[in-house]
Each structure stands twice: as C-alpha cells, then as structure tokens.
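Just one chain follows, in the form predicted on its own, and it is written as structure tokens.
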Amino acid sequence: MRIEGIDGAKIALAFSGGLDTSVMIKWLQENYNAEIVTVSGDLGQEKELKGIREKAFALGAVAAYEVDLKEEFVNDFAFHALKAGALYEGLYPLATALGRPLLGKALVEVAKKENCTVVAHGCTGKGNDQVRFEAAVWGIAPDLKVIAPVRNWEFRSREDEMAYCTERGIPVAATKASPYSIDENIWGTSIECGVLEDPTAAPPEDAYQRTLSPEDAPSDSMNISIDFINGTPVAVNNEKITSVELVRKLNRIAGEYGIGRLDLIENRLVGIKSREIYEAPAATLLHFAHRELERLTIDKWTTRYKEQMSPAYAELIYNGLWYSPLREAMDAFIDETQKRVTGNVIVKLYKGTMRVLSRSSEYSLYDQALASYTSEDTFDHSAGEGFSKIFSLPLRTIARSKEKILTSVE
C-alpha cells in the first residue's frame, strides 16, 4: 500500500538503529525519494546508540541527531511513575511506554528545526508503540503528518527484512539465530519475538541483557539503603548522587542479584495478548522500597485512594496518554501524597528476592506507644467496646432482620 503525500518529503525519523528503522531509511529513499533526518534519543541505552550517527549517515541520512534525554527521562517521566506506583497489570514498570512520549517530543522539536513536513516511526500495526508515538506527536503538534512504514511496506516478517539488509549491505544486530526484538533504556529492557512468542517456553538465558539469573547471583546477600525526599530517591548507601547515576548504580547492583526479571502475558492496547519479558532491576527495587516507605508515612484513606489511582495511572501511560489533562490532574494528587514520603528504607537482596529490613521517616505515622503490647502501651482499650458495637451495628441489624424473616416463614 502506497503512502500518500510523502514523495520527495523531508522526513524526521525516530531512529533506534535496529532492524526496522535501519531498513526504513533505505526503503523511504528508494520508494519515495525522501530526505531522511534521523532522531535518536539517549534514554540511557547501554549499547544501542554506539555509532548511531555514523550508521545513519552511512545509510544515507541528510542529518542525524543524537539527543541526550537521560536526565529529563529519569526525573520527569520515570520518577513520576515511581511516585504514582505505576506498574502495568501489577508488574511492568513501563520503561518502554515512558520513553515514547519523550522521544515523540524530541522528534517534533527536530522536525521543526529541520523544516520536516513528515515524521516517521518504526512501530508495527499491532503494537502499542504506534499509538504512543502518534499520540505524543499529535499531543504537541496536532497538524504534523505521521507515518509508520512498517504498516505499509511489503515485508511480512523480520526474516524478509533481514534478507533486504543482506542484499543492500545494511548492518543489523538481529540474526536468524538471535531474532529478539529489544528495546532498552535506563529504566528497563523489553524483549520479545523468537522463542518468547511461545508462552509455554521458559525464556532462554541469552534473551536477558542486563541481569544475572538468581541461580548465578552471589551466595552472600547484600543490604541496600535508599533515601527518599518527597517520594524521589536521592541517595544510595548514604551517598547522594544524581538521579541518572542512582538508577545506573541500582541497575548494576540489583541486576547482579537477579532482581527485576519479569515474564508477562499482557493485554495490549490493540486488543491482543502478547508475551513479553522485561528486565528492570533498579525500577523493581525502587518501586518496592518506595511502597514500603509509603506504608509508613501515608494515612489509611489516602493509601486506599492511591491504590485505586496507581493502576489507572499505569494504564494511562501504557496507552500513550502522557500528554493528557488527566495525567496532569493525577500528578497534582500524587505530588500532594508524596510530601510525607521522605525517609530511608533498607532492603536485603538475595538471589532474585527482596526483603525489607528497615524503614524510617521523620513523618512516620507509626506510633510505638500506641502499637505496643508492652507496659508502655498508651492505647485506650476501654474505648474498644463502644467502637466494636458501633462498627458492627449494621451486621447486628441485618441478623435481627433475618431472624424475623425466618420466624414469619415458620
């Protein structure tokens, strides 16, 4: 199917250097005589960006941008999701989903700078990312044309694309022996395709990129101390470091202990189920520690309401609605809840497991004198009788009503 309105256009392409977007540069040049400007966002990938500008120029791009987004990504996206307790379907910390709106923003900024009339991305027609990219672009620049060549071109499989690369000498990391599709940033790694498409197959070790298996983790446990201010992590083991350094450090430490390996059959936005494996050592550890500090510092009713909002916030991110009034409104509530989430949490790591050892805060709502069963107990036990009677009054009323019904039937 031919894409209308892009012949001879100058196109800003979200370029990862992977299989799809590498094919895309050549394909758009050959089929539409397009000028390609590549935009590669640095979200803390460890491998993906090495030599990416050189690769873009070698493939024929007229300009190539590599934009450092790490600090903005961690502070304004990942840590917002952390404070919200946003885990999609209770598990996935949304690394890829959080990166897309920021990459979309960078794509728009470069497109405007280079006078591009079209922006392009490498997402498929049955994935979530097509919606995330397009919602991000149109949430900022509603009249900009967006295309997704993967939805239109003739290739029916990754094998077809690899054959195209071989014919034209395009270097790509994917091979028939290692066919995984991998998206990585500092907050986590998403891995799919290949044997992972079979939900009965255990993920092979070669699929994992940044964690040791729990079986291969050190035999000795490790205690990690994390300090938070207003819900944001600021220090590890009493050392204050930048947000990017903090996440990198926890990725390394937690990854060595097998923390953050996730295997999820998830419900995609487009209505199908997919099998993904994720690696998110720092995100998994930080969500665990943050939740424990909230237990200490947030009151019961605020906690209950936030427990309803957290999955809704995660769903919103997953579905690509970052640039929505609803997310901004949710953030206002979440930021208010985090004013007390300041303190320290110590977590023990051991072979893929986490256990909280200590939580402390100047805003702690835990009163030992009230909670204690020792002689220091200050709780007014005599008030318990009246409280219990009033609390259970509806049940007593219902029970009496049932007795009347039974009596009348007899």
The other form holds:
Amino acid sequence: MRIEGIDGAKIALAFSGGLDTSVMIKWLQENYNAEIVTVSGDLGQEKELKGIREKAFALGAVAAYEVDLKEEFVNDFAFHALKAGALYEGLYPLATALGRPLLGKALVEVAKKENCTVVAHGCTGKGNDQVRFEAAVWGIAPDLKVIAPVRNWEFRSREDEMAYCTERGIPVAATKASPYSIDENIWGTSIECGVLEDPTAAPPEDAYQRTLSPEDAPSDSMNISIDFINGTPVAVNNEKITSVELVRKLNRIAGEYGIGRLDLIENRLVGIKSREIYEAPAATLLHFAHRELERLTIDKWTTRYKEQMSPAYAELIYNGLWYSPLREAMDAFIDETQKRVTGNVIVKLYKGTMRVLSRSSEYSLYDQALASYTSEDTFDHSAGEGFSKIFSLPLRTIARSKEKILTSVE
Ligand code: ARG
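Write the structure block of the form predicted together with arginine for the protein whose form predicted on its own appears above.
What follows is the entire complex, opening with the chain shown before.
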C-alpha cells in the first residue's frame, strides 16, 4: 500500500543500523524520492553504535545524527520508573517501553532542526513500540507526519529484505542472523521470536545476552551496598558514581550472579498475548533494594496508596503515554513520597537470588523502642485493650445480629 503525502519529503528516520531500517533508507529514497536524515540514539546499549553514521551515509542519507541519550535516559526515565516501583504485570521493568519516548523526542528535535516534515520508525504493526513512538512524537509535535514503512512495504520476511539488498548491492552483515529479535538498552534487554514463541519451551541458554544462569553463577555470595537519596540510587559499596556508571556497574555484578532473568507472557496494548524474555540485572536489584528502603521510611497509608499507583504507572509507560498530564501528576505524587527515601540498603546476591541484609536511614520510621519486646519497650500495652475492642466492634455487631436472625427463624 502506497503511503500518501510523503513524495519528495525530507524524512527523519529512527535508525538502529539493523536490517529493517537499513532497507528503509533505500526504499524511501527509491519509492518516494525522499531525503533521509537518520537519528540513532545511544541508550547505553552494549552493542555500540560505532560506524552507524557512515553506514547511513553509505545508504544515501543526507545527514546522520548520533545522539547520546544515556544520562537523560537513566535520570529522567529509568529512575522515575524505579521510584514509582513500575513493573509491568508485576515483572517487566520496562526497558524498551521507557526508551521509546526519549527516542521519539530525539527524533522530533532533529526533524525540527533539519526542517523535516515527516518522521519514520522501524516498528511493525503488531507491537507496542509503534504506538509508543507515535504517541511520543505527537505528544510533542502534533503536526508532524509519522510513517512506519514496515506496515506498508512489500517485504514479507527477512529473506525478502536480504534479496532486496543483494539486488541493490547493499552490504548486509555476513554474520549469521540471530533467531531472536532483541532490543537492548542500559535498563534491560528484551528478547523474543524463534523458539521463544512456544510458551512451553524453556529459553535456551543462547537466548540470554547479558546474564549468567544462576547455575553458572559464582558459588560464593556477594554483598552489595546501595545508597539512595530521595529514592534515587547514588552510590555502590560506598562509592559515589554517576547514574550511568552505577547502572552499568550493577548490570555487570548482578548479571554475573544470575539476577534479573525474567520470562513473561504479557498482554500487549494491541490485544495479543506475547512471550518475552527479559534480562534486567541492575533494574531488578535496584527495584528490590529501593522497595526495602521504602518499607523502612514510608508510612503505612502512603505505602498503600503508592502500591495502587505502581501498576498504573507501569501500565501508562507500557502504553506509551509518557508525555501525558497523568504521568506528570503521578510523578509529582511519587516525588513527594520519596522525600524520606534516603539511606542505605545491603543486599546479598547468591546464585540468582537476592536477600536483604540491612536497611538504614536517618528518616527511618522504625522505632525500636516501640517495636521491642525487651524491657526497653515503650509501647502502651494497656491502650491495646480499648483499641482491640473498638476495632472489632463491627464484627461483634454482626455476630449479635446473626444470633437474632437464627432465633427468629426458629
Ligand atoms: N515486549 C516488550 C515491550 O513491549 C519489548 C518489545 C520489543 N522486543 C523485542 N524483542 N524487540 O516493551
């Protein structure tokens, strides 16, 4: 199906350097006489972007941007999700979902600078990412045209695209294509396709990219100390480091201990259930440690309310509504809850498991004098009698009324 209104247009394309978006550069030039400006975002993926601009130029791009988004991604996206306790369907730390709005923003910025009237991305028509890209772009620039050629073009398979490349002399990497579709950034890796499409198939070891299996993890344990300020992690093992270094470091250590492998049948926004494997060592460890510090520092009622918000926040990110008033309002609430979440947590890592060893905070709400069962106890035990009597009053009322009902039936 032909895409309307893009003939001769200048198009900013989100370029990953992979097969789809490489073919896309040529395809848009050839079929629409378009001028292509590529935008490649560095979200801290291990697979470097090295040589990506040269690749874009070789394919005929008129300009090629490589933008370093690592710091912004960690500070303004991943750490927001961390503070919110955002895990989609209780597990997925949302690495891919968090990256899209930022890539969308970078795309819009380049489009504006280069006077592009159209932006393009490489997402398919059955995933969440198309929605996230488009909601992000339109949430910032409502008048830009957004296209997703994969939804329109004639290629039905990877082989079709390879044949197109061969015909046009486009060099394709000789390396054997991975059977998996992998999306990666500093907050985590998402892996699907191949044998993983069968929910009865346990993920083969080669599906994992950045973690050891718990079986292969070191046989000793490792204690990790993490300091937080207002819910944001700032130091590891008493050493203050930048947020990007911190996440990198924890990815390496926790990954080596087999932490953060997830296997999830999830509900996609487009209605289908899909099976995805995730690896998010740092995110998994940080969520665990952060939650432990919250247990110590956030009061009971705020905790209950925040627990309701966490899945809602995760869903909002998953559904691509980052640039929405609701997300901002939720962030305002969450930041308010994090005012006391400052302190230290020590976690023991051992063969894929995490245990909390210690939590401490100058804002701790844990009062040992109240909690203690020793002679140090300051709790007013006599007050317990009245409390318990009034607390259970509704139950006594109900029980008495039952007695009446039974009597009246007899
Ligand atoms: N299911 C994840 C999400 O919607 C990841 C999607 C991309 N996965 C991939 N393997 N390319 O956020």
